[in-house]
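The chain below stands alone and is given in C-alpha cells; this is the form predicted alone.
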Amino acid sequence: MEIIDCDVHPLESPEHPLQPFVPNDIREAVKQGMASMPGAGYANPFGVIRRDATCVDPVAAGRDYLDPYNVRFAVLQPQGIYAGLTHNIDVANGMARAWNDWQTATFLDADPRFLGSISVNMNDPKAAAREIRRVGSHKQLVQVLVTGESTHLYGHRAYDEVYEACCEMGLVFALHPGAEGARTPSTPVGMPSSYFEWHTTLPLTFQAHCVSLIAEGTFERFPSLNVLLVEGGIGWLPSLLWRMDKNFKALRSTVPWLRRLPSEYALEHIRLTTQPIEEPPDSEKLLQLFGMLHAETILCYSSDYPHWDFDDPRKALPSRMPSDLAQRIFYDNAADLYGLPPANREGRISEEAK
C-alpha cells in the first residue's frame, strides 16, 4: 500500500549549505557563534544517522527511500526545529526563516513527495506568527514544527498569535523532541545520568504538553487546530485521558472554560506518531493497545528515516493487523490530518522492496 512518512529528517551538506539563506543581518552574529544553542548533555554514543542511509540530497533520498517503500508523501522534520533554543532572540527567528527557505530551495522544489514543516522561534510569538503567514501559502508546506523543549507549556495564552496564524493557514502544529533539558531538566524531578535514560523519559514532555494543550483551553479558543506529537510514544496515552476524564468530574470547576470531557478533545485534536513505538513481548498486546488509543482515527505511521532507530515500514507494525487498519494508520489518518488525496488502492510496493 502506499505510505505517508510523518517523521523523514533531512539534514543539510557541503552539496547543499544552509550558509547562502541566512539573512544579512544575522550572518556577522552566527560568525560570532551567537546561532548555538545549549545542549542536553546527553549524547548517542553510536550517532543518530544510520550508518547506511542519508537525507541530504532529495534526490538520493527519492531513490533510496521512497521509491523502494512506496512512500506518496513524505513530511520533513528539518534541524530548523531548534531554532527557538538559540538565546538571542533575533538570531532564532532569522535562523528559523534560513531553516524555512532551505527546505523548500533543496527538498519541497525537488520533489512533490516531500512536505515541509516551518520552523518558529516560539520565544517570540509575534514573529513566530510572521513567519508562518510568511511562508505558510506554499502548497507543500503543512505544518508548524516546534520542539518538546520549552520557555512555557504549550497551553500557555503566550502561544496563542501561533496557533491564530496556524488555523488562518491551515496548518498542523507538531511537536518533536529537541534537546530536552538544555535549558530545565527533562524530567520533573532532576537531570537523567545517560542517554539511554533521558531517551526512555522523552514521553514525560509530550504527556505535559498534552495535557496543557487540553487544560489550559487551546482547542476551545482555537477548534480548528490540529495537533501532532511526533516521536514521543504511545503507550501513555490512554491512561493519561483516563486520567483527566476521572478527575474532570470532580475538578471540573478550576478548568470552567473546558464544556467536554480531555479525552473528547484529544480525540479531535490530537494525533500521534508510531515511531518509536512501544514493542510489547507479544503483539496481540500492542494491537490491544492500538484499540484502547483509538488507532484508527489517531495514529500515524512515521519511519525517523535516517536515524538509528529507523522503523522499517514492512517491519514495525504487527502482521496480524487488520488491512483496514493498516490502512488508516499508514496511509489515511495523515491524508486527514495534512488534507492530502486519497490513497491509490492498486498502490503496491516496488519489486526492490519485496
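Just so it is clear, the structure is predicted and the values come from calculations on it, not from any experiment. Residue numbers count along the first chain shown, from 1. What changes on going to the form predicted in complex with its partner chain:
- In this comparison between the two forms, the rigid parts meet at a hinge, and the single option from G39, G170, V56, P223 located at it is G39.
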Given for the second form:
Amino acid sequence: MEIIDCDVHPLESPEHPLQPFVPNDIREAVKQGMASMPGAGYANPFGVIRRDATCVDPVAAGRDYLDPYNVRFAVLQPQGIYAGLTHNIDVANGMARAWNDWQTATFLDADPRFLGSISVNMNDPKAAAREIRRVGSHKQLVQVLVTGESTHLYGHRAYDEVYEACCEMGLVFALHPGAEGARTPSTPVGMPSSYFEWHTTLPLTFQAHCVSLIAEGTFERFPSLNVLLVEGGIGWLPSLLWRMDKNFKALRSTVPWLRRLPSEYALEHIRLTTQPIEEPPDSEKLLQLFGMLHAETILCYSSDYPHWDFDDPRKALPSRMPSDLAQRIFYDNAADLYGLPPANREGRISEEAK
Amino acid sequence: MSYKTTTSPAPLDQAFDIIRRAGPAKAREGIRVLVARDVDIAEGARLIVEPRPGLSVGVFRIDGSLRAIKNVCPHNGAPLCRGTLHASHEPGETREFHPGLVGRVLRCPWHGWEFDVVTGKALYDAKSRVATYPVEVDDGSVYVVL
Ligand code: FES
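Counterpart to the form predicted alone, namely the form predicted in complex with its partner chain:
After this comes the whole thing, all chains and molecules, with the earlier chain placed first.
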C-alpha cells in the first residue's frame, strides 16, 4: 500500500544552507540575532559581556576591577536568578541551591570583598523560604535576588513566606531584570521587536512591582523589609512617587491599610541602583533628577561589571555632583541598606571617583 | 538595615484618631450670622450659604447635628460642598476593609479628594484640613459662628 506521511521535517545543513535564500536586505539583521523568537528571550546582538573584561575568576575580577577602582564591597548577581523562570519546579529549587553553594565556594570564600545574592525559586515560595534560611546566615550573603519577570506582581501574598524569611535573616529583597518577555510580553501591550526596545522599556516591570509592593501593604506587614531595584533605571521614580501620592488623595479608601503617603513607604523601604544611568545631554539635568528622587537616600552605585552597559565609577555620574552626595551614592546608602561598615573617610570614595 | 527603627504612630492614624474622637462642634466666641431656618436642612442634606460676602460655607446635617465647612477645596479651590457624602474605609490591617465614617466623608466634586465634614480633616494627610465653623440653632434659626 502506498502511504502519505503528513509530518516530515527537512533540516538545513552546510550542504544545503538557508542563507542564500534569505533576502539581501535582512541578512545583516538575521546575523545580529533579530530573527529571535519569544522562547529565547531578547539577546543583545553584540554580546552582553564587555569585549575587554569578564568575571569568571575571583582573583582576576579583584585585580582587574575591585583594586583599580577602590571597590571595597561588590554585590554579586549570579545567574541563579533565573531559577524562578525554570519550567520544572523541583529542578529549579535544586538549581537555586547549586548557584548559592557555587557562589560561596568560588567567589565569597576567595575574597571577603565579594558579597553574595541568594538565588531562589519564587514559583515555590515555601522552598524559596527554606533556601533563604539554609544559607542566609552566611555573613557575605546580603540579599535575595529575583527577576523582574515573575508569575505575580511582587506585592502578591503568594510571596509572604519569602519576605518573612528575608526579614528573619536580615536580608534585602532585590530585583534585577531577567528574561522579561520570555513567558509573557515584556510590555503590557505586546512584544517589542528589538533588544533596543526591550532594554529601553525594562523600567515598566520595575514600576509595576514597586507600586504593587507599596499598595498591597507589604511594608505594613513586613516593616523591616527593604527592597533594592537593580538595573531598572531611575528616571521614572519621581513621577511614580508623585503619581501615587496624588492618586492616594482620592483613592486611599481602596488601599485603607496604607497609613502614610505611598512615597513615604518608598523612601523608607525602596532603594535603586544607578546603572545604566540615564545620560541627558546636559548633566545638570541628571543632578536635578537626583534632587527629585531623593538620591541622597535612595540611590546606590552599581556598575554592572562586566556587562556591555557598564558604568565606570569615575565617569558615569556628573563630575559636578557635590561630594557629600557622591559619598552617599557611592558608599553610604548601600552600607546603610546592607549593614556594612562605614566608609573609610580618608581618601573619600567621592574624591577618587571624580 | 539601620534606618528603620521608628515605631511612632503613623500620620494617618493620628488623623483618624482625631476624626473618631470628634464630638459636637465646640461653642466659640464670634460673630453669629443667621444663615437658614432649622427646617430647611433635612438629615443628610446641605445648604450652601454666604455668611459674609465672599465666604461660601456648606451647612450639613449629619447624624442630627448641623456642621459647617468652608466651601473651598484646598487642592484647586473647587466648591467642595457640592461634592458627594459617603463612607470610607478606616485604616486597619492589610487585606482588611473597615467601613466607617458613614455619611460624613465629603468627596470633592473635582478630583475626588476626601474630607471629614465634622472635623474638616483630609483623610489622606494628617496635616491638611478645611476650615469648619460652629453652628448654633436658636428658636428655629441656624447661625454660623465666624
Ligand atoms: S479641587 Fe478638590 S480635589 Fe481637586
